[in-house]
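For reference, the chain that follows is the form predicted on its own, supplied as structure tokens.
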Amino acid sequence: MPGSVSMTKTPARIETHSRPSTPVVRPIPQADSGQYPLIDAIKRGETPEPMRHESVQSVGQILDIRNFELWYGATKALHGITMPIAAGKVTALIGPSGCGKSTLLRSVNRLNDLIDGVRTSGTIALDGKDVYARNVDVITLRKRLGMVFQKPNPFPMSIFENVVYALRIAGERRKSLLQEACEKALRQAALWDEVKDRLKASAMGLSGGQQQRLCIARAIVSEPQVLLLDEPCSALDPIATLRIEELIIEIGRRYTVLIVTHNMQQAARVSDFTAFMYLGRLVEYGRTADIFQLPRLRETEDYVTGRFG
């Protein structure tokens, strides 16, 4: 189909499906055309039942989001989000700006708690335990949920101290263990060979792409159960972006990864599952290959091919 997304990704992670040999060229729907019934319902303020593929229910899950809602003061940002996150897989959140992707991501490790006036309902369960339960230690929770932000944010200290920061905060002082953990994390972040001879140098001297890989190393040094990535390539050049994407694919073999991205090609390349969101609602959720090649909703097909949104 014209405008379809390239699926250049490791074959073992996404199966491709054949499409009709003769593409069907359809006119771009106009506003209120009735061709987007689910999106039209959302625009009316409703929360229609999303399209969840059977594939997302048939895998083991590490996160279980059920009827989760969030308000910033009087403004409701998330509406009835229900979706399981598969363990040991990469799940991408896609959708237009302002659709709630980053808000949902930051809700998983409760970063939204830092914003005045935020309140929530529903549950987000990690290994069956609600992360919003009153007895949850938020600091301990965030150790289990590594986070990497849009722009690289290395600390103004050495490369070594950046990587082992979380371990030091936890009270670890054994030099041999810190050195071993640093090397392991940097190797997993595909950065060891580039920095092994200058671990005492300032992390601020690294390139943007190296800084982002350093931040990933810092996030995984404590071996979290889930790695949360919020637009990790948005501030990087194409070459650095490619390195990060290759890293996400590799890390996705060891960790559960939940990534927010505006880049359709990136979502197609790196993820196993994809969730399409719109105005704080879940629209369609399934295997990435199906979302990009065999979506069940016209809204999803037109969004991922650039005809809507």
The other form holds:
Amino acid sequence: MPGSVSMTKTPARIETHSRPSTPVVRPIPQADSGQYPLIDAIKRGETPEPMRHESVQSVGQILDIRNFELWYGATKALHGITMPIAAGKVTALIGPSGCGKSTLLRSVNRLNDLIDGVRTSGTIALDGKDVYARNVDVITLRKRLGMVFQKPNPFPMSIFENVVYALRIAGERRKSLLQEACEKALRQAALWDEVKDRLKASAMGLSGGQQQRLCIARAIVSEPQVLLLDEPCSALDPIATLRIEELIIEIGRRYTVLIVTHNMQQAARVSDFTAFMYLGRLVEYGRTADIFQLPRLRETEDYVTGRFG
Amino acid sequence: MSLSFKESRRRTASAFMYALCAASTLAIVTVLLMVAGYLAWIGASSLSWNLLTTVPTGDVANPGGMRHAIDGTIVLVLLAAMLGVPLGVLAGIYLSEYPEEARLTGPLRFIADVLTGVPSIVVGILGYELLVVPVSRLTENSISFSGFAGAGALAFIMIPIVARTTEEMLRLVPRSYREGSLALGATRSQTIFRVVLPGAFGGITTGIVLAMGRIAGETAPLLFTALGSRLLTHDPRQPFPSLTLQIYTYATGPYPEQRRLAWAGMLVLLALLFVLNLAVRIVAARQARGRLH
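Moving on from the form predicted on its own, please list the structure of the form predicted together with its partner chain.
Shown next: the complete complex, the earlier chain at its head.
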């Protein structure tokens, strides 16, 4: 993986975060040793009730995922996911590769619809309306959600046209309005000062980190209700990663953000809530501070400290 | 001992393979250069300003120039492209961008591949039956050979080539472009025309220009459709001249002056194709530079 640099686990940081005085002395538990009852149940194919902290229920929700399941053909990728997403907060999805966090993220804006043989059950309600309801227009739905992908994917056009793409496809032609929106989005994405003199230049000429900030500007230009970030730093170097993280914290004050990340320090730094997923199931979900410092499950504790997973 | 023996055997084998590949390449390049050189040698002696500016005189001893044929080829290729490019590109988009219709696109792709290999004389006959005979009946004209019929036959050759190149080039456009656009609430056609197609622009242009080069060199499809003409005309409703047809006529005729002219014509045709290919290279290089950024 080209982006492995940013995903390197740095135990030192974790320890300052949680318990500096506890060195790793416990032997690494083996599977089915009885230490991880929830994980063991999941490995047996069950869908145990996850540890959902009360704190996640007490806030205003913008997204409500209820008993959501998803199949790729005959393979079931998501099992009975039930989790409310807090409005105006940053929620991080963490878990080992293949645990379904990206799948869950892509279910919110129904990007999984593009894949052959995908079926779903359960509901994902955005502002109280199920996005999988029959009468939902997917195009309209996606206009209400912004998304940023793993690899920066600027379109082969100018920086300006990239940013205002969402407005262009909505039929907006007024030059002054487009310019205003472009500047606002670029400022929010902390990119304006670097590109203001070359808005007409190709977006392909930007560095990877700049491209990713451009993609964030493009995603927020139409002021989406929820911003979906799918491992937005996994293809970036550490410095670019840091800038994006600062940006996510900044943007999180204005927007609801749902972010998938491989990097637990990143989740700890940028999010208000964290959900730990494993093999398509939700395991534990609560305030980020609680998940990292006072997790209620040993599974979660060992995962966030890098001893398991 | 045995190790160094193996080592030296490996080196010999490697050197042998290298020599074989180099010799094959050299043989091909030599033949190509001989053809081009011979053509230039014979053709250049008849190359003149008159060749490019005057039309046939009818006098076999002093046959005039080929202005009419040069213009004819350019007009025919442009007409064929006007029909073939939009149809070919749209068909390529259909093949690449609508995978859920695989039951239809699979056979279509096969047909396109077969059409690319159809002998050009077959296309000529087909053009005669479909574009010349019916028009003759309709207009009650005894001969309805026309530039339009010729361009139609050339377009028939061009369409499958353009469709398949377009498809291949669109497939090279990363999936992340499409997902990025769709995630912003773009419709599928907005995604195709605003993001995917511009992303493949260089490759598709290259394919189109190569296809134009291919049809510029065709003779057989024009034999029964455009027919050829000795007059300078830009009216595609009339029988229409082309370089290839004029070369064919002169080269198979009995008059030495006309044969000399045929050689010169070939040189002009090659020069046209060379310019076209050079244009492709420039476009492709620009595209490559664009990717680097």
